[in-house]
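For reference, the chain that follows is the form predicted on its own, supplied as structure tokens.
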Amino acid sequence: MLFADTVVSDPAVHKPKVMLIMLVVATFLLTLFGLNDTIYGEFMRPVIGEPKESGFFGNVATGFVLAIIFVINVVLIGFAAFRVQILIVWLELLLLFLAFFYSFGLNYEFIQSKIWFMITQGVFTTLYISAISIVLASIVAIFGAVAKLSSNGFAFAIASFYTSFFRGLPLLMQVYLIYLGLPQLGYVIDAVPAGVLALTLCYGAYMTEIFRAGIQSINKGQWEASRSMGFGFALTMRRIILPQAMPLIIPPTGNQFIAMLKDSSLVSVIGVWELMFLARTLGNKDFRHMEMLITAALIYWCLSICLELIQSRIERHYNTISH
């Protein structure tokens, strides 16, 4: 049962002082952005005339007819379910959202014309390149997070060095020196394997310690309970420690590789055909940048949003399999 569900919503209209604070703190914060044309101007121009004319009274009575509507919105759905509150405040705001992207005057041909090429070559790409590098992230990982819990002065000083330097440097930095540098040692890499390995060793570094932090968590009778049972370290770790620490691995991981996911447009720099390289050469084939930018921003949240509904999904599992 979730927190939300336990709690019973008290709507704002038994709440008067809370009303009207809200209607004060509204009107003030639209008066203030009215003053600079800003947020109203366009709506409000057939009832008081053009922004710049009305004066400071014209912006205060129009910032409060918007508070009024902006107190009544909260109110209303005061009394909706937890669930549907959520709903519509996120239609709400993504409405917004596309009212902004509307007042840009883009050109929606010019869009349909591109994006399905846009997806079809640079989501899967971007998909392609951020999963192998999550999964040799995490193998990393494994591996820096055991050295650094050993008690071997030698494995925990290259495990340790390792985390330091490469928490330390810009992902950007990184791209270049490994794509830029190899090749001074004699060994040509090509873009894709180059930015694999940027974004590998990158967020294997700070993905070991939240590995660390995960077996670090379990009790250290469980390696002795183990070590009596004649289980070896590997068959410990996989049988016993990792499914135990998974429940606190699992939601960290989660957020790098949806973080991964976004930093892999860095790699556009060396010219990989991900999806910011495709919205940018796009954009500058036809002088259409905002067009472009736009459609990768929103391709790139809807995403995110795919990896946070399969995040909570895994979550959800192994906290059931750990009680």
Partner chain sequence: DEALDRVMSSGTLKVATDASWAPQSFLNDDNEMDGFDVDVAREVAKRLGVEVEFVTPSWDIITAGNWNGRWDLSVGSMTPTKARSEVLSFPAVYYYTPAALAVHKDSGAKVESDLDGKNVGAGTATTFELYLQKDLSIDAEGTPEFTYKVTPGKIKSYKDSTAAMDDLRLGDGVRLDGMVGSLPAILSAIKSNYPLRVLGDPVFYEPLALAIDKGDEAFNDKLAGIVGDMKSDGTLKTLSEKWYGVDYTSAVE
Given for the second form:
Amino acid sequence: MLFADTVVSDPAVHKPKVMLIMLVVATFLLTLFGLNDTIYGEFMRPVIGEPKESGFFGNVATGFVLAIIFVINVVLIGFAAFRVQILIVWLELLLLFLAFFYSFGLNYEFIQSKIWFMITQGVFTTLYISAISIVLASIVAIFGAVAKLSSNGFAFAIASFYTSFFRGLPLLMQVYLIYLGLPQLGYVIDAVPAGVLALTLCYGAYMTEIFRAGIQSINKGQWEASRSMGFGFALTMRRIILPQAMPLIIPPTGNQFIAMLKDSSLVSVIGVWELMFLARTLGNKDFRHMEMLITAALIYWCLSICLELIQSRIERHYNTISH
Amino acid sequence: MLFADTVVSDPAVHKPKVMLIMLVVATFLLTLFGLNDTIYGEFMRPVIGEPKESGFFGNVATGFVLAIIFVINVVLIGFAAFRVQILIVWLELLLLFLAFFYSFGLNYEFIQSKIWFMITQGVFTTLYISAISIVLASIVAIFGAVAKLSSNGFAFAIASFYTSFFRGLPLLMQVYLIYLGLPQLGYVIDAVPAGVLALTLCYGAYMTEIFRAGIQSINKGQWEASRSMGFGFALTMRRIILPQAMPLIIPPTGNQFIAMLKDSSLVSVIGVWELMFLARTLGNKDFRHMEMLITAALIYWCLSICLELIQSRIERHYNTISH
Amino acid sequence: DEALDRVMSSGTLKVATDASWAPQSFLNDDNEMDGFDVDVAREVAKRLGVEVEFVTPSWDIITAGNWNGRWDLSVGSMTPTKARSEVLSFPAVYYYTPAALAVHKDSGAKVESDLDGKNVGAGTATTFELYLQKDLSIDAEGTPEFTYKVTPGKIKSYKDSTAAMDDLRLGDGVRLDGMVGSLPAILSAIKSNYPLRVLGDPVFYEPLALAIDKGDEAFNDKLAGIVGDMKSDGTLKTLSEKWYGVDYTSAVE
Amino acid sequence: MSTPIIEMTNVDKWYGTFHALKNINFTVNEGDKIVVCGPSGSGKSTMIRTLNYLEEHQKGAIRVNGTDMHKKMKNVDTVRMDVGMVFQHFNLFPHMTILQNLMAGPKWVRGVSEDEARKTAMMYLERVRIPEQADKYPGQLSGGQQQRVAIARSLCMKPKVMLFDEPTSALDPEMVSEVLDTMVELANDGMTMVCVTHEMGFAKAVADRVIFMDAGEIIEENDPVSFFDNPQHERTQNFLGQILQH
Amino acid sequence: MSTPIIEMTNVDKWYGTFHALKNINFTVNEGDKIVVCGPSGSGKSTMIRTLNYLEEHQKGAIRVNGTDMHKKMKNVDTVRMDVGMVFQHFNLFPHMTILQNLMAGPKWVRGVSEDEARKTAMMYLERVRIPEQADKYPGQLSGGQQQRVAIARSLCMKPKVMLFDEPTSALDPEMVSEVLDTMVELANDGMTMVCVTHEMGFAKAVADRVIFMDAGEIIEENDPVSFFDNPQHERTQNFLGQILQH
Ligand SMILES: Nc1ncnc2c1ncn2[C@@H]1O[C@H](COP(=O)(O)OP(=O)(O)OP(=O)(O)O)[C@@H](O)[C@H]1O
Ligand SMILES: Nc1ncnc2c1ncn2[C@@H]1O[C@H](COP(=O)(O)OP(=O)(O)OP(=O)(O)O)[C@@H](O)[C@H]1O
Ligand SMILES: [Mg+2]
Ligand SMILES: [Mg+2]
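Right, and the form predicted together with its partner chain of this protein, after the form predicted on its own?
Zooming out: every chain and molecule, the one shown earlier first.
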């Protein structure tokens, strides 16, 4: 949490002035959207009449009703405790999104018939490829970061070339280069190792930058103290600098992990049957790709929520120990 | 640079012991690769004979010769000054990669005939879509980060749902949802605005996490000092906290910018003619994909080198002012 | 004849094909490869006397050539052109696809030329798009003649035909007024309740061939022979009727 | 001169289970100069930080400059504008030069013009004898120089009340007396001051009262003369004994 | 007792264009106790930091414990193992408890067993009177408590030479005398010490020599009695004048 400042103002949303402002702003915005023609307008038909007749009045009326619902909701939530607020808002948003998905008119039986295969085949492949790549990329990144911070020109040059090249080229291209290029040098490499190699190199490059920023941010006094106690470079790094850099490194690294989960789908171009590949493939015959894509998207979301929970747990750990 | 420690050891690579070790390790590794069958082996044919005859000996010999070249090179580079070292190593690696590309046996005339169109049409589209999205995403991210750090349950819940949802869903899915889903609610949105919206929301979510980590890392004493002088929240954030968080925020943000450059290619699924789209398209008729993809990759690389240079300049600025 | 040796000695024919191109090749309800192309590949393998195994690399990867023995044969409905044959060898044409125009079922268009000046979509860099651009030349042997029947106002290119159909289904003229695609694909979309209808007759026919890596004449001839046999003994016709309900194995005007 | 500007009534504060302030009661009238002393860890910093609401107290009432300090107060910023604070750890802004550190408050909060802010800043820098460091960054100063910047920064805000947390700890004796002279001047100008310090010379010279804390409690509160010459409490006697012996 | 353990010969140091140390020459023999004093910003911290090679000097030679300190030295870690340092800003490890801070050096560098390291650590924590804080983190201590942890941390390494940079600045007078007592004990055990401090009592009690610095130069160097009673240099006389008047 931000500097709490020890002053928690009264929930602002309970002041009548704030409520009124919220109502006006929400009505205005929603009117701008022109909701008359939309499904929200449909609910209002009995009152406002047909789109063409109601026109601007219809827009305002629809917007106003929605705005009132919104404000009442916000005010009610304001009474709850922090954790309860979070829960309610999450649930509401979830419902909104499910309703949105619902508006696609999907075929749920079809989803049901395929979901098991997507999980056993697709999620499994996605997970093991990402997991291996993430571990390898983190290792690459630590060395890369140290090299990029070193005063050794050779190490610096290699590391900076590496980050530049593997961040600069599209991941798809790296997959191609490794899969199609290495055979030109005489190594025929399989699809999965090629994919893992490409993901490792690419994400290693991104994470090098993250680790560099984290390491760099640690106060010089910490280096001085540990070096003056005779700690070697590696010891200082491992025991003093990295643990303190963790709270800084973890959130962007979490980003990378979540992104990796989805970027691992690029290995499908070389014929690996991971989640996204299946999503695109399974729905093809019956033109049910929206069903499959949405299913895959929700599965990805679940996976990344798991990662987020793990991340916040690790973060809490490091924040507790260093305040 | 890391804590300089004020002790720069003699270039380690000039010690005979280190050289010998490098030579042995390099030979060993290169032998393991089994270079006999590769183009390197070809150069050695006169000495080692045909792959099948030479076998293990051929591998060792090829590895040994390459290792010697490598070590001599490293030792020579060791004599140069820091900047010169970097220059030489970059050039060498560049040459190696160009040689690697060359081994694909590409059709350069074909590339020449298309490159101008790729740059005028593709690069332009890619750049303007990414530029707009990046600016919008940064704005979203600042608000997101503050909300995620606030003690207001409502703000926190919305921000955390936002980051979870838009990081969790594959970007492709977001593009589809916005492009195909919004029309279901009654808004028909064009391809480019849909793409920009999807990129903004997605990257805004990632960058929210980065900004959060940066803001969180600033010493509590800084909040105390500015609050005790009567600075308001916004002023403290803008003048005291964010400037100090910059060195931490910039490197991962640079990552996102570079990644965005390439992810903007996803909008090609809805028919925007950006760089990657052209690369995949232009080569299709004559099966010249590789030519086009490599060209596109090199263009992306150039663009991201530009971003890197800008990044390092900004970083230097913030590091100088805060030591 | 490296490839032929490899196939015969290992006893498996590795076939690269797309997994998302119904009804040519797709994953069926048992999550196995199925479709016209897949059946053709099975038949070819049977006649070679080997097992068949499918892999699903992307189109880019297959058409990059230099397969390095990762797979032996592509049965992927490729249109053989001279330029393409610098990269891959095309042993035999095994069927022809008709291309057709489709419009939303509420559309008022009666003949092809009703789409003149309208927004018409197609998969990007496909022969369909080239047709709309009036720049289509199929220089494979046995390609039937065709004429350009429509002059769209704006050509919208999509990642593939499906994306174009997704836009078309939003409503007549919402984003698109019509699209060009392969007739079988359009028909199966209609069967899957896409609110579309076919406009007029097929606009052109496209020959589609097997492909192999360059440099193995023996394999090339062997496959050409096998496909010839399959044509003459009616196997291909049966397969085509099974999957399309029509015989596409020869071009019909 | 007898309007109370700071009032603490029965204040208790805990850090988790650690009872850091125990039933603190005291009043500072406008223009008063209070010296707080006591052993390390006795809660001196904690106490003066609660006056600024940088630490939350759990029991009792604190009233500063007419405003009650509590969880739901709205105008904490206006209180703080009038209460200057010199931190034990300085808390300078590392990304701003010394001059910028000094000018920030007046310019951004008081709305003083650039020129005037610079003039005031340079005036206080000269008072603490480091005008030549104006364009350096805090990281480039010695410990004592940093501490002087921290003092000057607070003074630039021209607050009504100043809270000093060991403002001379990092200074050499020579500098200590100069800084104390500056503080005496301020004191004579009628500024209200609460100062945590162990400089007994200063206490004797300017303090209206001396407060002695131990283990979170105020053990003794008296005018300086009685405090030093005739300490009542045994703990105080021991403590003062150490100083004099020294 | 007369082997020189620290030798500085004609040392010059610049920060950019600022001449921070000017032609410094001095020698410390094994077992010597040296007190360094001088006004704020005179280069005291800079000087003792060069002894550990935490700052690089640009001219002259520094020899510590038989090793020349220069740009290309290989064994800076072995020198540092035997040279303890208490920083002016403490530099505790914020992610480790007090006990872990104290045990880290002995365990990781000296290879001492866990148990023994804990025993030593607790022993020193008791000497500086904060054994009850062993399981807190540095951020939870008061300023003076942190300073005492910093002192204890260095002592746990059992170095041959100790460099103290104002080790009692954050302490109250009572605590100052306790910490100084600990340092006197160490001194009597024969440890070599260089101590930046303005505690004249300590200087008189244990120092073999007092060094007075001003503006980067050593102005005067003498035994404590002559130094305090009969300062040679005008600058020194002024400086001491301030202290005594105080
Ligand atoms: N965040 C915290 N969590 C737990 N205990 C704390 C925290 N901050 C301070 N303390 C404890 O509260 C007590 C009082 O601390 P405070 O900083 O007020 O002491 P002080 O009188 O200012 O001492 P000093 O003269 O050494 O600065 C100390 O024993 C300290 O250990
Ligand atoms: N990184 C730096 N860049 C520029 N000048 C510096 C830097 N560090 C220190 N100085 C200057 O060098 C001089 C000596 O600093 P030093 O820290 O050695 O003083 P000191 O004698 O320890 O003072 P104090 O008693 O206040 O701690 C000071 O004038 C300071 O401004
Ligand atoms: Mg304190
Ligand atoms: Mg100092």
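So that the term is clear: the rigid core is the largest set of C-alpha atoms that superpose within 1.5 Å between two forms. Being a predicted model, the structure only gives us computed values, none of them experimental. Residue numbers count along the first chain shown, from 1.
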Threshold 2 Å Cα movement between the two forms at residue 105, rigid core reference: yes
Residue 82 C-alpha relocation of at least 2 Å between the two forms, rigid core basis: yes
Is_shifted residue 190 between the two forms (CA, 2 Å cut-off, rigid core): no
